[in-house]
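Starting off, we have a lone chain in the form predicted on its own, written out as structure tokens.
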Amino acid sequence: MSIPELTLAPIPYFWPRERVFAFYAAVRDWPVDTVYLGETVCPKRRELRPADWAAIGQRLEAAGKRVVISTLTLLEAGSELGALRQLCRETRFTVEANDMAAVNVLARLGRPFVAGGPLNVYNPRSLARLRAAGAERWLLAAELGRDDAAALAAAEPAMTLEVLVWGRLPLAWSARCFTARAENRSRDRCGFVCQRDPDGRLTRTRDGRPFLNINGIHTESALTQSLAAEYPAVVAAGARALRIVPQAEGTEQVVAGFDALRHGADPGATTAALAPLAPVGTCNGYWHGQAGAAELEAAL
């Protein structure tokens, strides 16, 4: 069984400029082999520019990472389509792309790219468009797990199936900003509130229970996603990259802990420990074929 990389996922929430940089520069000595760089949720996040994106790749480049630049992933207006083509065009990175006209673009200037998530990649006529359009690797679907994710990669040998092994779920998109909602703000005038939230902001059922993490206009689920345990089955199934998804506390840890995997570590201890590092708790529903906020047992 092959060694798989680790990677981290872009930052999904609005950190201060600061806090960005900083984090990035620990990154560098952390065991990830890829970092995708760059801001994917929310055009009007603007604390870096993209020269700012493009020296922090720079860094991390010339600390033996592979980087990788991402996309937008819902583009409403006509400058926010033209940012995306001049990223296209003028990065020296990898782009991961995260909506179609990404792909469109990319596909047209003959650049290979990686097909993200949220492109809900779900058989394998999609994933052989993806790949003749430039797609050299992809991320599975949120929603899909062990089987899907053979199937898939089977149908595609020659391209790296990457997998969230830990991090909440990327469950939606819309043109709506819920985190100025909930401060009864009009999503022009949101004053960026969505900066006070680190690590997003959790939602509840009448009930009491975890249900939601919203992020400004993304939502995600309240759990934080782990496959720790399943790590054999996720490398059996054909994984060659495992995604970690950067959180407000304890993101090096998650690292190290899966690290330790690769290099024979006990997936029951290490479940175990990365535990307590979930903000809410943990899920691997979806990775079984059941809901996605279920927690099973691993698969022998």
Contents of the next structure:
Amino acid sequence: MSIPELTLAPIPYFWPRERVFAFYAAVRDWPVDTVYLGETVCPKRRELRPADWAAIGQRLEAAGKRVVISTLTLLEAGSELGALRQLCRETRFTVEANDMAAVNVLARLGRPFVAGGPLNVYNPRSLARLRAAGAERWLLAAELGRDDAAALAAAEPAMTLEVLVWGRLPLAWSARCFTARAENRSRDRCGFVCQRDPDGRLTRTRDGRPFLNINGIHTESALTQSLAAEYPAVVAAGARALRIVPQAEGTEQVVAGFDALRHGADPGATTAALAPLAPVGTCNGYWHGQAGAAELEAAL
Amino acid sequence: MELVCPAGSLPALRAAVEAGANAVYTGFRDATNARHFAGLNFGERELERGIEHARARGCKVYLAINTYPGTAGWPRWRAAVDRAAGLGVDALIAADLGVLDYATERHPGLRLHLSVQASATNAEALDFHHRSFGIRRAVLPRVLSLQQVAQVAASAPVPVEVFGFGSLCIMVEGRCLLSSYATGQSPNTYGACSPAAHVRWEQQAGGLEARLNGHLIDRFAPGERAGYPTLCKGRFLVGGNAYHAFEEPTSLSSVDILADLQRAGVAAIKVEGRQRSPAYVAEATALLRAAIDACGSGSPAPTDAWQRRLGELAEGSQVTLGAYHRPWG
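Next block, the form predicted together with the partner chain, ref. the form predicted on its own:
Following is the full complex, with the preceding chain placed first.
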């Protein structure tokens, strides 16, 4: 069995420009193979222009990384479609499509692409349809687990299956900005308050248990999905790329942990070493076909 | 504009037809549709009777097969598409690429509507489904402003349908896993949000608690009206404040802007609520029928009175324009 790629998801949070540049300067030395760049959450977050992302991408390429530009997940305004068309036309990097709009534009241009998780691939026929449109790699939908991953990977062996092995789960998208709402602001006058939350904003149930994480128009799980203990099963299911979501602190150690796993480290020991890096705890329910928030024993 | 009304049962179907629906939408009694609740929806024989009843009165019948089949469930969804085609429904409402692909290949004459569950919020996404599957209409998610609806309607390759009244999904339909994260049962795969089997009510010293698979969704003070614990309408702690972090229990009502939706070129107005009673369906349908008819007549309409009556039908007795009204975001 070949060694899987490590990939770094786009930064889901609104970090200041300097922080983004510093982060990717460090990534050049990390053992990741593919780096996804770009803004996937909110069209108002424009600390970096397309030229900035291109410059970061070029430096990562020079350091031997493969670079993919990831698109917005929710497109509502005509101007957002315009920006999407321009990006797909002009970028020399592969594009990850997070909405059928991007699939349409890329298919029209004849450009191969990565099918993002929000495209909702749940069965082989859907995956085949995206392959026909030009997808050559796909991210497993967040709520799917081992059995679906294995069935889909077996149905399309020529495509690369990527699985989110570390990060808060992307759970929902809305027209409403919940960070602005928490500050009694409207989305139109948000004042970019989400920049105060480099890890999103923790939302607890009223008995104090961490539950969700508010990140602008995007809602994530509070718990971090960690599939470190499941590493052998993830690879056996057919995953050829393992995705790690950047977080405010500790991303480098997470990458190092999964790099060790793919070079033979013990999953149990690695899981224990990584657990403290999850800001409020870990979960793995989806991988086992259960509620995403559940934490189950690894089934090897 | 066509008025499309919910039919979660044969009595609800009859009520909607009687009250003036141009079309009703239905589903089979299983996870193939996004309103999979106990006691709801149709078996084959019932649907046959429903179609006969509606047709005789000039009303169309649409059928939703709008969840996402996994590999294991695929044969059941495929069979549902075949049954729908065999029964001669006026349109199939679908979201999944595989389901749409299968329906296109196997039943080329079957009219396809893109379900709101497909999360298609823009003209490029609609163009993809139009080019790929020849969809004839698309239901837009409840996240667009009136201006954005107009923009999509003007540039889309197919007519669009929007929600006019009913529960307000504040997340993009088809891209919300909140319920699945908490319960393991997903609107996308199982067809139900915050399913009743996971709801538990507990009287505690601090008030009545509503839990969803153990997660505390809300706590109601003595005397406070306790609503169904739909996850996104619960109260949570953000930075120490307990409030409706996502949305208050409220319903969407577009009565105030129906004329604007008509001017925007919207082809159909949908009433949400296949899980509601025939009496609710009758009243909501009759009100929306009157409101849509008034749009065409040019005479002043008793909008305030309608809005009051719709408010009485609404969740938490409150209505909102939701995302149609820009400041909501």
